[in-house]
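Single chain ahead, by itself, as structure tokens, in the form predicted alone.
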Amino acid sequence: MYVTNHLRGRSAVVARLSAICGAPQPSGPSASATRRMRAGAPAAGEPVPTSGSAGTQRPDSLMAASGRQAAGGVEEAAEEPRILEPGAAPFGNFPHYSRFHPPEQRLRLLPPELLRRLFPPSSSETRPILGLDVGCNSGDLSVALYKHFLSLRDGETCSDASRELHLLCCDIDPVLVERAEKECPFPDALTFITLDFMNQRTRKVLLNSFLSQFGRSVFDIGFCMSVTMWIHLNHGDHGLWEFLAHLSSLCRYLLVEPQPWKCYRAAARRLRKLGLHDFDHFRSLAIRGDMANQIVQILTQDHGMELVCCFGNTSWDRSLLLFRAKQTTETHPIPELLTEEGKERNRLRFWRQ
């Protein structure tokens, strides 16, 4: 059903996206292969991700729950040092990802005032903006996004910043999460947890634990930066469909950076060159080709979201696509100032049904 729905109306979505942009325990490699493949970095051009008063406190209970959850999953891989083949990370868990694709390449496309305009402050409420960063890796992009949206310079901190924006950042790799925690300059505002997002039980427990501290049931915005390919390769077409369904149900807005199909081929080729187990689903995927359009179609036709804009492409040719839940449109329309500025800068083009 999901493949049928996905393929229906493809041409219309292609036209719309062209007008806008202008141009876990995954089921793949075996556990032993996973332990061997925890080291390395992506080849050039073939990057991957990564993942009241109570609201101002660091959720230590959530961190404890995250640690217990990790014990049953990929923590086993942390027992052995990362010493082997560069370029082989079956879940996108490259230890030095930001060296190959620095955060600045995304930030230059995103207006610093984006969150303030999507969620303008109200005199009647002081609640912070809540963000979910899925596939956060070692946290470099998470920290960069936080600083960018609060207009903080390097080394600058703001005593009131944690009241404006809180990010829950998750990754399947406990070693990367531990590094992110140690190096994060904003521990009161950014929470890092180990989470296989495709594990429904632990996902629900950990995300609800975070949201409940702020009296919320959903996040204001989700970030999914170069993650979709790894979900797709390790969980197949239905896994990708379910992943996007979960994200769309959890977030009012969603910023997605899909990997193009050429990255799928490159990831599979790296494993083959190393003589490792191939991704179980790669050759059987029915959802393929122009993956940006594919993601748009799934989110807009199957999961009740609306494509708001495309911020352009990174230097490695990946689109930054902003979606919003359709029910959000009725109560919280996109600011006209953002639309006008986007036209002036020739960076944002908006599509409305």
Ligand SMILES: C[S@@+](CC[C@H](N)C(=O)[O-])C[C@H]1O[C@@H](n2cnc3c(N)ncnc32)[C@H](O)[C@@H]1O
The other form holds:
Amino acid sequence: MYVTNHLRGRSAVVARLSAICGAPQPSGPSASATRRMRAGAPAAGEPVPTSGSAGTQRPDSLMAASGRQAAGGVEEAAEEPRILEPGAAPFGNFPHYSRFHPPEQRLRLLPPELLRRLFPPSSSETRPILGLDVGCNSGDLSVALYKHFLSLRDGETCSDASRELHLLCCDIDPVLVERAEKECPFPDALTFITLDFMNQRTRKVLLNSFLSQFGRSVFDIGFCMSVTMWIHLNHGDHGLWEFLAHLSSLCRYLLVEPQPWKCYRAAARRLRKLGLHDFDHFRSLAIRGDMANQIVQILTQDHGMELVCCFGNTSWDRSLLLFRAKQTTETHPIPELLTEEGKERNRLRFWRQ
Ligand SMILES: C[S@@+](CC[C@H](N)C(=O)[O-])C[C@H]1O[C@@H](n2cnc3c(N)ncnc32)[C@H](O)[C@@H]1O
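Cool, the form predicted alone is there; where's the form predicted in complex with the named molecule?
First the chain shown before, then all remaining chains and molecules of the complex.
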């Protein structure tokens, strides 16, 4: 049903996105995902993340093993022949992801004043901005986003304590999370947790526990950078749809960097080259093709969000799409400039002002 709805009206979204951007430019891992991980892991008998069960087994060793085995590399490896042959990283849990997809590529497209514009300080409101970074890997992008939005230079700490930004950063891979925690220069502002975002029960407990410290029920902004493909490959169309549903219900704004379809093919090819099982869902995915538009379609038609703007494309042809929830439990005035259709088209001029 969701697939049918989502495929219907696709052309309208293509047209809309083109107008705005100029050019459109498990249940946990199932048995075979587990086999894939085991094949990539030197140690046997390791726990597997499961979805929908309380106390999800932490995929520590599996993830760690996957990470250890990977010499480095990303899903684009096939498009980037100079990159070392990557190992099995079935969730995109590459140990040195930021070396291949550096944060700077994304940051240069994002106006540093973005959060200040979205959440202008008011005299009556000094509450911090709360962000959720899903699939944070080892935290390089999370830290870079934090510094970027607070305009901090290297070594500088936050001077404006009244407008704090707090990021909850989660990843399915505990080894990456541990590294992120160790290396984070802003431990008071960035919290790293191991979480399989597809595990409903754990997600609810951990996210609510964070939000409740601030007396809040939703995040101001969610970051979902280069994660959608891994959810899609491991959980199928329905998993992707659910993932986006959860994110949109949890965040007032959502910044998404979808992987294009060619990355799916590269990821599947890489597994085959390693002699591992294909992703369970790769061949049966009905949501395919122009993934940026597909995700726009799902979020806007099914999950009550609207596309605010597209910040352009990275050198890897990934667009950065900003969405806004039309309704959230916590309301906040939306800056007028961001909602006017005509000004959306002129977004670059607007952001450069
Ligand atoms: C390709 S990396 C992207 C890292 C970072 N967001 C960036 O853009 O630099 C994808 C990350 O998503 C994580 N991931 C995949 N599935 C996940 C899930 N179900 N829950 C939480 N994290 C997940 C992986 O472990 C991996 O670190």
